[in-house]
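The chain below stands alone and is given in structure tokens; this is the form predicted on its own.
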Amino acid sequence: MLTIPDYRLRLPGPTAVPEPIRQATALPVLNHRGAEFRAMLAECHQRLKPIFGTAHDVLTFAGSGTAMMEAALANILSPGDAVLVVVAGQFGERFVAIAKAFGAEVHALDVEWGGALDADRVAARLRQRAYRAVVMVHNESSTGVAYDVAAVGAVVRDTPALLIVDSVSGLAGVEMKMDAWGADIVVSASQKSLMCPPGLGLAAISAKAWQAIGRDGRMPCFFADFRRARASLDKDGTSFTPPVTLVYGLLVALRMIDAEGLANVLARHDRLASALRAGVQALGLALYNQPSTSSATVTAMKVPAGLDGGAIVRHMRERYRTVIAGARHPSQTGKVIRIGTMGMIGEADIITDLRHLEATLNDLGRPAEVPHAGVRAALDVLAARAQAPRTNKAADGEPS
């Protein structure tokens, strides 16, 4: 079956792909070394810079977010280098596993899942010893937390360490100011707030990081070698065959973001996530994280006592055709559900999420104390935070 009727993809990624982007990915394949494709790729790279908040080059790879996490470490590590990894969720744990696979000396800075990160703890560790890199996740989709990259960057900036940031589930939905915040390598991917199918990996790299990348004695690296990619970028190309049609889709996505205005896009994500959080709490579900740390692209909530998160996820999919996510870690199994608020979504998506969630809880024997309380709470937030009219021009169509 190639089509699934009434299927609502509401995961914290991959996200539903808007029709103009889907149409772009169906265009005929061009010569990936030809002038037409090089022009498209160059436009993508230029349009990505303000989304990353950088004046530096952005590199494009065929690969997933995890591939870019690995590439970031492979390009800066030498055997035996020490790295400090902030572990506040599943993707912090993944960075630890990748660094260990490279033979790095890995030091974990553990943060309670769902809790806030105190940058002073990073500063204290940096005073104790030298690290090649401090590694953190910008937006931890396993817990629904957005972390303060600026605060960490402020304590790393004037040390020899590099700050490596995973913003796979954050970029284009949560503000990123790479240069101003002192991040040295920021990696991301296409399938979340960038609204594209999976398959494109992205990396933005500071001048400080390029010094480490260019030195002798680092880890062997071929396909994901940033030096090779940068040399190809100078010719508006990629080192190896790119996923051509995904670049078409990315170009349309970036034009759509520019047409809406990046500030408007970020505000929309924050507003809709705030409405969803208000709605699920009105239904009696507690947030998994502290409110002050809440992400604008994913809402994680605790499952009420007596219910199983897996059952909620299955029932919403099978009965209401709304596909949300469950736990990402064995410690969360059955206890956490998560809904994405990223990409081209609007108020109707949030209201439908809450209607289906309330109906599911009712079907599973836990009716809301006040019927439709979740929808009402969300509507109150949406009304209180009504977005100003957009002033940007309409989005462009297919790539040209």
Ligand code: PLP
Contents of the next structure:
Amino acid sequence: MLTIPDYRLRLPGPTAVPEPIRQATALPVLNHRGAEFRAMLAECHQRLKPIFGTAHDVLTFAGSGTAMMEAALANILSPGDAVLVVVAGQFGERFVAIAKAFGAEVHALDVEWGGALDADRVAARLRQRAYRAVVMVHNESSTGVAYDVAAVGAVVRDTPALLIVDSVSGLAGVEMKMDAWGADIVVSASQKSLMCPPGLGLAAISAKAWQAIGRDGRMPCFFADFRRARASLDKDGTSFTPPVTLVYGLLVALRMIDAEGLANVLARHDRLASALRAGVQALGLALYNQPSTSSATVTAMKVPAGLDGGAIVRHMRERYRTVIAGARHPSQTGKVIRIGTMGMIGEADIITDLRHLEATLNDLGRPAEVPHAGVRAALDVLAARAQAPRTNKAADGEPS
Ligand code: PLP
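I would like to compare: after the form predicted on its own, may I see the structure of the form predicted together with the ligand?
Full assembly next; the chain just shown is listed first.
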């Protein structure tokens, strides 16, 4: 048998998997073409729609978030197409790399990392030339910023360009209203706010996007060809063997989200992230991003001068068994640490994070000016922001 370390997984994904989901993923594998599994898949697809904020198709694939970023571009690009990629962090850079790998003409719209995106800049670029797509990250995990997709959608919607959005670390933790906001393809993955193990990729697709996907002469694309996937979806199936047990897990996760209520889930993420931000700042760590842009699922903070982010992450893990993340980008190495506030977390997680962070800073020779100031600041936020009342629906993943 395997022995795995027992630590608190507090990364910005993958996130700790709640017990009902973990148990579901250990159930026996069913016939992936059988009626029972098809019914589960169909229920997942239906339950995902309100989370994406769409009435359109949601596709599931075996694969990670990056596979879905690639699939989104491969399915809409023809050779020589130009794309405008908003680059505000490492995952924007990844979109640039993927688009270049497919031979697209890539134009970057650089945004200061941690800063806000002015949608007028996108509008100005769209007036200068035609693009097949505007490509952006909803929730930039490298900087802890949630971007205003609605504002970008408003300027892209009435142009021929599609709006492609990575919401890998946003979906189900930060609001997504794909149809209302004018996003055309939104991709995500199972291991973040959806609380599942990694391995399932998701893509929701608008009617406008299907027109581009249906064109002849697209880039080569086979496994993640959305056209084939949609034909399979019509029969409540997938084109190729799906990760059957992950679909069980996703179904339980989606029932849990429904039991809590999506609005309550989003409010819980926002409240806990606010408390964590208040706490880390009270400990003397500045946020990496401008406060107005803060994400509800990832908190990125600057490491105080004279300390090394890698050492903080290491000490938190080795001494306090709390696993947080360091910098995502070489330019940030040692200077940034990040904590996830996504998935099935509660007040106790935030308080423990702050206790362990304070103790770590203390151990590394940087004691807090006011002991317990971080925990106190977080408790103040939690007290000031009432918790959403629990619904009376079952919260154990059973259908309600
Ligand atoms: N996009 C964002 C915003 C992410 O946070 C991540 C992963 O952390 C990815 C894309 C890539 O996802 P994956 O690691 O599942 O390929």
